[in-house]
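One chain comes next, on its own, written out as structure tokens in the form predicted on its own.
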Amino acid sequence: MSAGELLLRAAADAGYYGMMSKLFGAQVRGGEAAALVQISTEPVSCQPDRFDLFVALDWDKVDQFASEIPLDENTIIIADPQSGPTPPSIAKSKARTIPVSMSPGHATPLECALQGKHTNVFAAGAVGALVGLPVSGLQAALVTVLGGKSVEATRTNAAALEAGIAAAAGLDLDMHLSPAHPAPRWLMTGNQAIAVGSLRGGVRFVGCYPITPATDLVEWLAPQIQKLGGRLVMAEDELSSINMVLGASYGGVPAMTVTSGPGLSLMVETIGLAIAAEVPAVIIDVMRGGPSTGIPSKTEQSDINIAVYGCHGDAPHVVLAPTSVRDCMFTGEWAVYLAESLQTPVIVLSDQALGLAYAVIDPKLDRPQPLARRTDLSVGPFKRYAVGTDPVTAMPRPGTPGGQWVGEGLTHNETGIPVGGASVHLAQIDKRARKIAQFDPGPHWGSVWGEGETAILTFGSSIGPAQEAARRLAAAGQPSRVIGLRVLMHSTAPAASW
């Protein structure tokens, strides 16, 4: 992963676009891993059909990932001969293997890494030189990736990088990229982009519980939110985290939680409370494979049913999905504005493929129009849940003179007092439904790419592959459009008519 990030940073510095997807096991820390890296003169939105270069630091457990790394007879494999023969799962691709010694003497690559010889950085240097990335860019990227490592670690890593660059010079391979057009680029993951967007939107409290593939979102967010005067609390479980979010939001602070499928399942009752009590909340759900605890390290759009239909009763809310890594920032910010202005939970469905993918993107990003929570008490006697012409009623901070109210999950009347009458129940259901139904997403409902009578309707990380399919169909004389939805639901049923 470090080698892949190093390459992408150097590529971005040189003016290229790129993306890195991650393959790793289900264990919490360590173990087998692979970084799938693409570098291009054009933006990259999905994985390729094949890889030009495969670098094996070792062959340990490669069979676990072999089917997910497409190789063919034109692929070049670089491997240390001391790691042993190419496994059958890789050899069957008929790719050409070039032996490159990545370790001195008779030491294995793992032994070299443990001794500070850093075969991963060696490999990054070799690949960077083979594709023509500037040495200065590779060196600068290494400094960034190392962060605050010790002087000795910095020295040995720099030596490994130089050794890799030198080794590439001895290989008879022409793999140089086409010239790029240098311009400012950002390198970030979808998780980081959502985090930035939420902070832009005003989130200043996050209650959360660690869960793959959403954990690194809150790891990045924790120090950043404190710089803005906010707080992130690591709760004891998902139930506690979503209830903390409602408490903070009730107190007047835009609040958010971050989870994945198993955690979202546990949060459903409190999401229903937020709908009934009309308390804003942003729920970022980075989906993974299900059901139950499923497979944490793989992507799947597994939570759409529970996000849309999970709450019992009439529970209108908003469900969004970013259309790309780049769009994660816009959608994260917009989710905060919608939750605050509509006084309801907004669920953002990202997924492992978007959340953990590193992507080089353009820094010029659109931003949604800011929307704020209504807190005024200027219209008549205050009734928190008043049934009137405007279904979005005032939500003053606790302690506001004349603005006391109860956040009640039981069926309640206009002042928040629990009641059991059918007419009052229907009036409040209608109020909440009208509040969401009158929301007009405008041009932000999604995007359309391409032309043609055939349309591919999709969302999330499926949009990138659909775009590539549409490009190939157009080249074959079958023009097609891709309709990527950002708004998946904003009423009591999925939106399907825009």
Given for the second form:
Amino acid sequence: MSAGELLLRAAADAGYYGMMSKLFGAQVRGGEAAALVQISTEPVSCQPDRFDLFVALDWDKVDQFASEIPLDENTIIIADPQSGPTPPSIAKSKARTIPVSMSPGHATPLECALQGKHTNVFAAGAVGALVGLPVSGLQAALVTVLGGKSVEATRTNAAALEAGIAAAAGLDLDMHLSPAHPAPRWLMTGNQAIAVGSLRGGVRFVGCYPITPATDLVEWLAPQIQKLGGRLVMAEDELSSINMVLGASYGGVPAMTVTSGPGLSLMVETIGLAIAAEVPAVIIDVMRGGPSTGIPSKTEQSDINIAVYGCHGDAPHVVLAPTSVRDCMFTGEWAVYLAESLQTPVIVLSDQALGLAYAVIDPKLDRPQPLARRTDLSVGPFKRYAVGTDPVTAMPRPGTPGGQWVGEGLTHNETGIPVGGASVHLAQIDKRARKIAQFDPGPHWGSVWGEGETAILTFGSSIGPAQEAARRLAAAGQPSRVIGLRVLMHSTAPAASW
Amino acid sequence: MSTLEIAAPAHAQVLAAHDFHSGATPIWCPGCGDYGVLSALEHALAAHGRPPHEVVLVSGIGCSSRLPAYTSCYGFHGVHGRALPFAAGVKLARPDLEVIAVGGDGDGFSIGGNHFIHACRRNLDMLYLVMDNRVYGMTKGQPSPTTEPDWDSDIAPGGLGLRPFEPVALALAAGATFIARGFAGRSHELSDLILAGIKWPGFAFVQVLSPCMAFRSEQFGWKDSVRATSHAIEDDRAAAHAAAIADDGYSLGVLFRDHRASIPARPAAKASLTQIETQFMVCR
Ligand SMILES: Cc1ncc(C[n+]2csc(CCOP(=O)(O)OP(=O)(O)O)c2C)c(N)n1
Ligand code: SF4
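Can you now output the form predicted together with its partner chain? The one shown was the form predicted on its own.
What follows is the whole complex; the chain from before opens it.
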């Protein structure tokens, strides 16, 4: 993974776009893994369906990844002859293998184990040099990737990088990239991008419980939100985290939880409560393969049904999906504004592919219009759930004299007192439905790319591959467009804006 | 962010119990112990002196959990068993507020049992009042985790046959720093315990024996069983454990206090988001 990041970072600093996805084996820590890196002069929005270069640090357990790493007869494989022959699962691609010795010849296996062979850094150096990335950029990227490692570790890694760069010179290969178009860019994961968006939107409380592939989002967020004077709390479970979020939000602080499918299931009852009691909350769901514990390290758009229809009865709320890694910032920020201004939970469906994709993006500021919570106190007796022309009613922060209200999940009257009876129930259901009916996403409902009679309707991490498919269809004389939705539940997007 | 500014604690005001009364009519059965708890709470809040708009009452689901709407405070009637996490969210986001969670033994020790353990351990500055009637009142008479093993009911004819658990012992094991037991029928004493709990600078757990007249009318006899505890045990958790196990569950008063500090206050902001975002810059 470090080698992949090193390459991507060096390429990004040289002005290339790129994206890295990760494949992991079953071992909890360490163990086999594959980094899938793309470098391009254009923005990258999905994984490719072939690779030019495959570097095998070793062949251990490579079979499990073989079907997910598309190679062909034009692919070059670089492998250490000490690792043995190319396994059949890889060799069947008919790719050409070029032997390159990646470990220092003089080191004994024990020394290698103790000091680390840094074959990954060697390989990154070799590949970086092969594709023509500047040496200084590779060195700078190494320093960033190593973080604050010891002087000795930095020295040995730098030596491995040099050796890799030198080894590339001896190879009879021309893999130079087309010239880049350097401009200021950002390198970040989709998970980080959503976190940034939520902070821009004003989230200052996060309640969460670790779950792959959402964990690294909250691990990045924890120290950052603290720097901003906010708080991230690791709860005892998701039942607790979503209720903490509602409590903080009731207290007046924009609040968010972050989870994946199994956690979302546990939260559903409380999401319904947030709808009924009209409390803002942002729920980020980084989806993974289900059902049950499923396949946490792989992506799947597995929770759309629960997100849209999971609550009991008529439960109008907002469900959004980011359209790209870059859009995670916009959608994350917008989710906070919608939750606050509509006083309802907003579920954001990201997924493993978007969340863990490490991408070079254009940092051009693209931000939604800020929207805030209504907290004003009207004259006369305060009715938290008043049924009037505006279905969004004031929600005073505790501490406001005269604004006292009791949030209520039971069917309640305009004051918030639980009452039975169909007419009151209908009046409140109608109030909540009108909030969503009146919500006009405007141009933010989604995007259309391309032209043509045929359309591919899609959302989330499927947009990137759909765009690539449309591009190839167009090249083959069959123009097609991609309609990528950002708003996933029923909305009132006027057809004219399409 | 204006939402994060912490209001200066208001000066204590002269308040009366009726200032904390919402005027809504409780749905409770005549003679229900929860009336006594409501009255004791209103008196304690009046004595504490913070006005109703600075107090947030949070509850789950059950007869007892209906309490917040009967007061004039800010409140939240959430889902079954989750009052404590909601209350924790309020307190963490708004440390300036007086936060009180209330509920029943089913709500707090069965469906919400995990949250109870972790709230004890987290030790946030809040009060947790459990109206323990050893029965699920709202769903009309099923045994709870504190019900006697031989208590006969429709769902468990002849009794559950399970040993009831002792909330005080559980709270001790989970690290609670203030543990008291009161009785709904002794409203003045209960009010004093509640006030002590509100003032405690950490998680204060008050178990209130609060009879259910509809399904456990024999609990009317609790008035003859209860008695004051000899003394509160300070800091010695092992001694408090031994006392809790030896106790028959009817001794009243502050049972244990541990002067462990609550979690540290939230640090003030020391960076801007723009500064944080510079870490992503490449190809500058
Ligand atoms: C998730 C969920 N499960 C079950 C219920 C049904 N239910 C409502 S109140 C209650 C038990 C209440 O008992 P307790 O907390 O002891 O309060 P009491 O009514 O005795 O005051 C149950 C099981 C519910 N509301 N929600
Ligand atoms: S059922 Fe029991 S607990 Fe519920 S209101 Fe009646 S007496 Fe009180």
